[in-house]
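Heads up, the chain below is alone and in the form predicted alone; it's given as structure tokens.
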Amino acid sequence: MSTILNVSGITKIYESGGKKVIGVEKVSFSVEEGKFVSIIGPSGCGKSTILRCIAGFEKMNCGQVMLEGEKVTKPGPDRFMIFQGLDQLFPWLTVEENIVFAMKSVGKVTKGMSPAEEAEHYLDLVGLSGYGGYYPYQLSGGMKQRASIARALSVKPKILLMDEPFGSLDAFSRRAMHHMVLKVWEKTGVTVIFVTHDIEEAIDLSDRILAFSPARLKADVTNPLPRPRERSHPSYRSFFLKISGLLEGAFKPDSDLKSASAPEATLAF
């Protein structure tokens, strides 16, 4: 399987009140096409900054991000980002209209299929068949995130960037979303980079886990567990303890500069 993404020595430093604030420092890793990779660590360790750099929302101080051999210099539909917030859809458009607008904006309407039919295809993929005529305010939080994922998939991105997308949902809804996103990933083959601070979520979903300490990549761990993942299995518990151990003491200072997360960006179509 070929490498789709290369992150090479990226450093992002913010200026805040006359002080330098590290977002990430000297971070390098690669991602193979079609893989599901999680970035895990406590709040403020640079997880979201990494995603924003890959998305092209941030200008890096040094290093580079390469997507299929091309340097990332700005945002593009080949890297679609899903945020934690539940209000990412245009409220004045129906769910179908949100998806059709995204497809037309980037010229990704499939020939031989009407935009409405294609929108319904993606809604069916995320379990929202028949909800195309609804407005965002008529949907639950979990349904809004499903619709946001359907919109993201409709532009046929090479990489789906997900920044704690289920963090605002209750535990039951999150488990349902895990099943859905794995189904979507298996059917579409899209590469996923998923940010979370939840160890079990990372283990349940990922092929690989990138564990972060403040601003730096601490460990790159392959998930050895077969799918589907059973939390009650002894091997699951053993792997959980391994990842937990890697994250212990994650906020011990190892730099003269303070680390911090970047502010959330607004994705506009």
The other form holds:
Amino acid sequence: MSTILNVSGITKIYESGGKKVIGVEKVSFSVEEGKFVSIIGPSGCGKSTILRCIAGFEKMNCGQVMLEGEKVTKPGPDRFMIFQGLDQLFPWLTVEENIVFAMKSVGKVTKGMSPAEEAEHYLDLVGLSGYGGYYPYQLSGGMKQRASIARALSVKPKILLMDEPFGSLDAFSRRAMHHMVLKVWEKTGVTVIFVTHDIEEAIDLSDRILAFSPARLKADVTNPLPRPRERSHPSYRSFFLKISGLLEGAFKPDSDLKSASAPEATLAF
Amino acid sequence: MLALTWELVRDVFQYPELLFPGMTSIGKALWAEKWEILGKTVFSLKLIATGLTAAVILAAIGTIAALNGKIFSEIVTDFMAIMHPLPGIAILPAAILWFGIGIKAILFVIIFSAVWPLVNHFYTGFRSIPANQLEVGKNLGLSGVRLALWVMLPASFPHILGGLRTGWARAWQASVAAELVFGAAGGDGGLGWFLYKKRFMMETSGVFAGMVVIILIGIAVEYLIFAGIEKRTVKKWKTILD
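Take the protein just shown as the form predicted alone and give its structure as the form predicted together with its partner chain.
In what comes next, the whole complex appears, and the chain from above leads the way.
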């Protein structure tokens, strides 16, 4: 297993209204190719900031992100982001056109296959076969996220960056999405970095869990549970408690109140 | 319905034909003057097309500048705040002093009337593009012109269309008004000039014939052009509410 991503010492400070707010501070970790890694922590702990730095959307104050030995300076299709919002598909294009537009924009159209066929291939992978002709407004929330993932896969990214992608969905849809994401991950072998504040979601999906306390990486834990993850498995409970313990420790309600970087943090737990 | 009310009001109050011509005489005037009206209409529409095109280009430049620099943004928003409440026709006296009586002055009024609502809509439109869509575009490696044309333009299309609608209405009003006030077009003119001439010669039915044409053109542009574009774009995508 080779290292695909190296995050070293990144610090991001936001300035708003003359006040400096620390997004993340001196965070370092690396990710091996093909792994499913979750970043977990309460709202406002900087986990989305990390993802946005990897994606190249944010200018960092210090530190750097290296993708396969090359420094990340701007956004690019080799690291594709899936957002929580249900408005990330282009509403003026059908689902198929969204995918074809993405492939053409990055110049990755497979030869010997029509773009429409290739789009259908990715739609099939996310369980949305036959929906290519639909406009985004005709899809449910879960279907929109599936279509966004299909579009992301179509540009053949090295890493899929998922920022609470199912946070806007109900519990039933989420379970279905978890199965789909795992299937996609197994079939494509893509590396996934998945941000969530849901401990069970992190355990169900990932090989490794990075737990964040405000602005800092608190713990880096390997998931010992065999796949598929069974919530009835005796060690599931103990692993869950271990992770939640890590996060509880990081978040004493009193200390959160003083934490400028996590104004909503007390509400999260 | 409207025609019926019109005739009824005429009968009840016994207004003289000279002030309140009957539907038939308006129709007759319309028919008798059809070639002149057609010529004037073409003239007016050409003038507006030129003015509106220039206004759209100016508004696009202004918006791009405003989006790219804080200073430009302040200049544009300040100008908008000052100029937007000024009715386009109010600039006509100044325009006549600068350009003399004629097409140039009218063109100036048309551009002035249309450019502020255009800038306003374009600017609002570009600033209200969903952040996620913009970032997906950047994630695909798009930037500059490609990002603007392929993502920002369609994403802000509801506002752009709204701007064009208002811009057109303002330009149309301005062109008619400008010709009407001073007969500013000189010898050759559009529909406003036609109304001015007919009023001057006390041909009341001709005045109303001109008004009917102005209304019909307004309706035609709305239903044939704007409603058509809307149906094929923002209504189809459901990016505006019905």
